[in-house]
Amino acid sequence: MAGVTPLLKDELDIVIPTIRNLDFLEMWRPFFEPYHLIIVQDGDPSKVIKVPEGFDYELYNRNDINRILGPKASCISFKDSACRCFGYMVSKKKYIYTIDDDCFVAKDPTGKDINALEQHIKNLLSPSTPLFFNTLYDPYREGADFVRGYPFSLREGVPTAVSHGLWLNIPDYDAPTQLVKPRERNTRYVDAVMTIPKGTIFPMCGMNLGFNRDLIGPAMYFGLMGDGQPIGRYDDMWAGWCTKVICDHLNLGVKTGLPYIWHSKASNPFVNLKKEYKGIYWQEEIIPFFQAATLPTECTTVQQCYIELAKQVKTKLSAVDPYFTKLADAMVMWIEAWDELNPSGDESAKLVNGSAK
């Protein structure tokens, strides 16, 4: 089945946030080299980021973000990997894969290198089943199907908007769990992909994530985190909660499971605790908010859904902390900026160009 041209070669961008040279790409070269990369440089824009030879990429730093978005650049986080969502905004491709620069190629139980990107593409190109759980997990995978008792009326599934991958080695734990289990490593390879049921919120990790930008892109805002903000390390969580509510409303699917990457480096749990501690308290109120959130039937686009969600955030979460008023305003600004750079027609915003290579 493997053709000369890699799957979705001209329809997918790989978005990487970074503060360092991208030597990690050497390991990914067999899988990533055919694709276009969008690198979002965080931190000091005067620092030169080195990218290995042979990769097709464009790189944006904070100066580029300020130039392209003007006053709306304030909705893009600084000194936090949440800045990656700028890459989603400037991409013109149908699909996005995003990965962190401390994630390497994992091996499956047979010792074979896992092409994470290929598995994400397979997940995104096959339907999801959020309305009825299939006990053999993804019925569209080779060697699986719908089990007895699964309604035939639901077997077509719904379009898949998000493919959420997992990690071997360093698990994606919060700071308290890191402190209690400093040596714990994930060695369990579970050969499964499943659809997260409708009405179920989940913790989305942004380090190994694929999504259909056309279906859900405007909802993939990673919030206000990092420099000048009271919270960090909840950027992908926020995007995941918002995205799942909107996917449920628009009848789109979210898959989780394969593929695995090898997460090589544990971040400092004490630094993480400083970033997370407010979020650890706040999430006890944030998550019930998202679990109860409903969107009106007149919201038929992702943008309309997201603006409505921003209104509800301002109304219901601002009592938790004034930060949520600021975040709700940033959510609206994000949509405005998205629409400016992504007009409805085929016209692409030509002013969008970082330093291309």
Given for the second form:
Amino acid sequence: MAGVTPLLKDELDIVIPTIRNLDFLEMWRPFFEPYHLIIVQDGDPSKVIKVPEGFDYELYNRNDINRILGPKASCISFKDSACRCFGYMVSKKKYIYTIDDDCFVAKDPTGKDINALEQHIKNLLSPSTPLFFNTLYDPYREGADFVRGYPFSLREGVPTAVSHGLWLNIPDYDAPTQLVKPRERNTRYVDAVMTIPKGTIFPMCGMNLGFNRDLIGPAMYFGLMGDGQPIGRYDDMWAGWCTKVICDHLNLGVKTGLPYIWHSKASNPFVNLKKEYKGIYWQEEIIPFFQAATLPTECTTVQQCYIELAKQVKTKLSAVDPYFTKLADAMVMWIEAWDELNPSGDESAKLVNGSAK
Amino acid sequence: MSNISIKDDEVDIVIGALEPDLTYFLEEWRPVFSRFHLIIVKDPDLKGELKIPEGFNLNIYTKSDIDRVVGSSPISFSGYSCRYFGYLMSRKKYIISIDDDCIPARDSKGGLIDAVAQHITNLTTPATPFFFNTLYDPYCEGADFVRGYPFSLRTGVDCGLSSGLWLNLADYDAPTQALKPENRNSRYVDAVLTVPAGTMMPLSGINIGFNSELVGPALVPAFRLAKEGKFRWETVEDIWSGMCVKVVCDHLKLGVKSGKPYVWRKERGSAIESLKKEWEGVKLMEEVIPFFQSIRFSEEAKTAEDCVAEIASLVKEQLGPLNPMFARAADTTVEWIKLWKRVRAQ
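Hand over the structure of the form predicted together with the partner chain; the form predicted on its own is what we had up.
Entire complex below, previous chain first.
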């Protein structure tokens, strides 16, 4: 707990989807420069995206995605930041950190720059506590502990699969809320990390997200969004719901809270409304589906869990809209592509005994 | 702060007096407490007169009142459990209870934190137990539901209980505090959140508020350590009743909130001394977790009283055979409901 947080510079990739430019990396340079970047360039592949000097990176545009995945490329969204999950698939590292290109370094209440990546690493390297809520939040943080009454048998925790960070300034609201509150800014710095309890699902935002790729990678499929699809801005939501159900089944933890980044750009609420519109209705059916989803005990790997979930999506959600049939098929295609690109046995995400290194 | 308009006369502040001299405690809280009615319950084991400063609107209950109202009963109101007598006697909708070794905390600007106002805000704004909001309390100024939060769940449900926190001396158990004697909680987390439905938590009775109309009877003084003591790290009474309240709230679709307000908890006692005591009760608590996690109430259980009655029979049936302490807890719970009904009927 106390002491220096390991850099993990050879064990972590930073995945960034972009369509514009990567100027924001200049501000992150002190924190990101040691790491390898995977840039997933969305939109027009003929455009040249300049990566600032000094960063070690690989860049994939649509042509690369098509070339590498062949017919399976259709599971990767086009004209939507959901394409970022291609970066998770091609990475060879244990940990992933993904961030949006309009997210900058935030300051904590003392005015100090927040090293978001370091906090995500702390979150991922310490256990989670999904089986019982600790009222003092993350008990493994310096200065905190388990409270009186917390069962001793549960104090070892479980491995942490996901670290979900938050945002100051422009909050991650849906379009209707943005329209009603265009000026609202998130100025509240909540100095906590907590585990989201087992059996509870949450809206996962992909703007500032870390995860253990070995433990949960294949579940981080960001769905079919954008060009040619009836829905947008539900990519991270979808991945989050699937991920949480699978984490609950495999006894892995999901943390939320610190670190904060500074979200600078408010997207156009009218454009967002068009993208989200169907999702707003569909989520009323989708949420009960995920809340009730159970996975058989025979599913012991993430891939097995995910394929099983895809089957259930097809059976139970297709009645909501034919989109879900397509999505279920794409989920299966994603796993097939994942396994092709990550063939060796010990890289498929199996349940890890003991805590993460 | 919120624009909640609730009449001051809907609130009782119940204080268990485990020390006779409440002067310092009440003077520190005077700016916050003076508008409200107080119920002070003297620990029946406490010898000597209570010292209470002037200027408060209050009722004091002592051992003789407890004996008169309760008669002979297996329920023990000794030590921290004395406050349950206060809950019993109160006729108000909202009850706030704070340990007598806590004073108001200060915020980062040095201003006094009005814990009562925060509890009232928590209790009178909806809770959101069915889906986790990553921006915490969506009803708080400057916050809202995040993208992806289902609209049908945005009206929330009534809040039954508000569980506050503590700066300085945190509510750790004796082994934890003994291992880390210097450890003090200095982290002010500016959040209130709803503890999700189906999730258990350890309720710390040090700083709570609750809606007595909704959950009153569910705070049950039924389970105590054989040598339940006068320091918080020697008690489990609130842990047990907290689990009862949580399962009742989950069934009745009420919310339980945790987080602000903070109080400042003073140093008291020695964790190492407490470690020497018997821990049978603490081990027993480990066994009750799976029990509470799997409790299912019948469809007929529509009030907190109904639910508590069912808890009593389930405890007797499933836990009673494991240890006589549980059988006693079940009997005590049955007595508590009878007592609650009898006092309310008067």
